[in-house]
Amino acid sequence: MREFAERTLVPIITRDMERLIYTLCGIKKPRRILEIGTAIGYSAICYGFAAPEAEITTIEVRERSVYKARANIEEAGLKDRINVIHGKAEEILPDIEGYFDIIFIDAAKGQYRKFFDLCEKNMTHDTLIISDNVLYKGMPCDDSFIDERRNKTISRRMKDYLSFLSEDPRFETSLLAIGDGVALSYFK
């Protein structure tokens, strides 16, 4: 899958992020995981193997990716535990019920705060929120080199999201220099 992703430029988690998933699942032993941003199913499959008792719900907007993810998940033998939902996360999340042990946000970078807010009803004090790519290509650190308006918007929104996670007294957040930056958060 990694070779396919690299060849076709499909974004998937980095190898060090994959190791972090295994470590966190080994510690946390999650029973329910919510993923926002499936792509071809690579990270969902990682969660499936790292948390063998977990039920995983993952959301993907691109229809073509949904088909590829479902095929990859079936090939990995995990179709009974991983449910791929096709659609826009902002439309699906309000209908997602119950609490999750881990919520993994790895979709449209400029929408992380919206996704987080929509998932808040699915969080308890034990929920671990993992936000991947929060240092998106270094843009939130220094956007002076950005020339595209879209990327400036992503950079600004990611800065706002990181400020929210760091400053909201309800959450404890650590930022890790893994992959393209990872934020780990939970309710205090």
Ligand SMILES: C[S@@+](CC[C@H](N)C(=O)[O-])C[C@H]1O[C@@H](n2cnc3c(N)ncnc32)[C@H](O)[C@@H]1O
The other form holds:
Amino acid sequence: MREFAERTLVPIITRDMERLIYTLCGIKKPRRILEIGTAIGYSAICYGFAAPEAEITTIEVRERSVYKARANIEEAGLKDRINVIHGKAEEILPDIEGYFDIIFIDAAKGQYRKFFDLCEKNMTHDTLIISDNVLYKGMPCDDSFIDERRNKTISRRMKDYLSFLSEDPRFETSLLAIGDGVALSYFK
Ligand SMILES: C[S@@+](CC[C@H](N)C(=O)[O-])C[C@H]1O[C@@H](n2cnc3c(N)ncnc32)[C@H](O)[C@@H]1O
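Please give the other form, namely the form predicted in complex with the ligand, since only the form predicted on its own has been shown so far.
Below is the entire complex, every chain and molecule, led by the chain shown above.
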């Protein structure tokens, strides 16, 4: 799958991030995981193997990716535990019910705050929120890394999201320099 993703330019989690998923799931032993941004199902499958008792719900907007993800998940033998929902996360999330042990945010980089807010109803004091790619190639830290106009907005929004995560007194957040930056947060 990693080779396919590299060949077809589908962005998937880095190997470091994959190791972190195994470590965190080994400690936390999650039973319900919510993922925003499935792509071809690589990280969902990682969660499936790293958390053998977990039911995983994952949301993807691109129809072709949904088909590919479902095929990969079936091939991995995980179709009974991973449910791929097709649609825009901002439209699907309001109807997602119940609490999750892990919420993994890995979709449109300019919309993390919106995704987070829509998931708040699904968080408890035990929920671990993992936000991937928060350093966005260094752009939120240093404007000179911003290469195109569109990235300026994304970078500003990611900066605001990181400020929210670190300043909101309800959450405790650590930023790790793994992959393209990952934020680990939980309700205090
Ligand atoms: C970085 S990729 C996800 C990679 C995947 N988590 C992995 O590591 O295997 C981001 C995915 O989010 C999807 N996406 C972007 N905006 C979305 C939205 N608003 N709702 C649902 N999916 C979205 C994209 O189509 C893309 O497939």
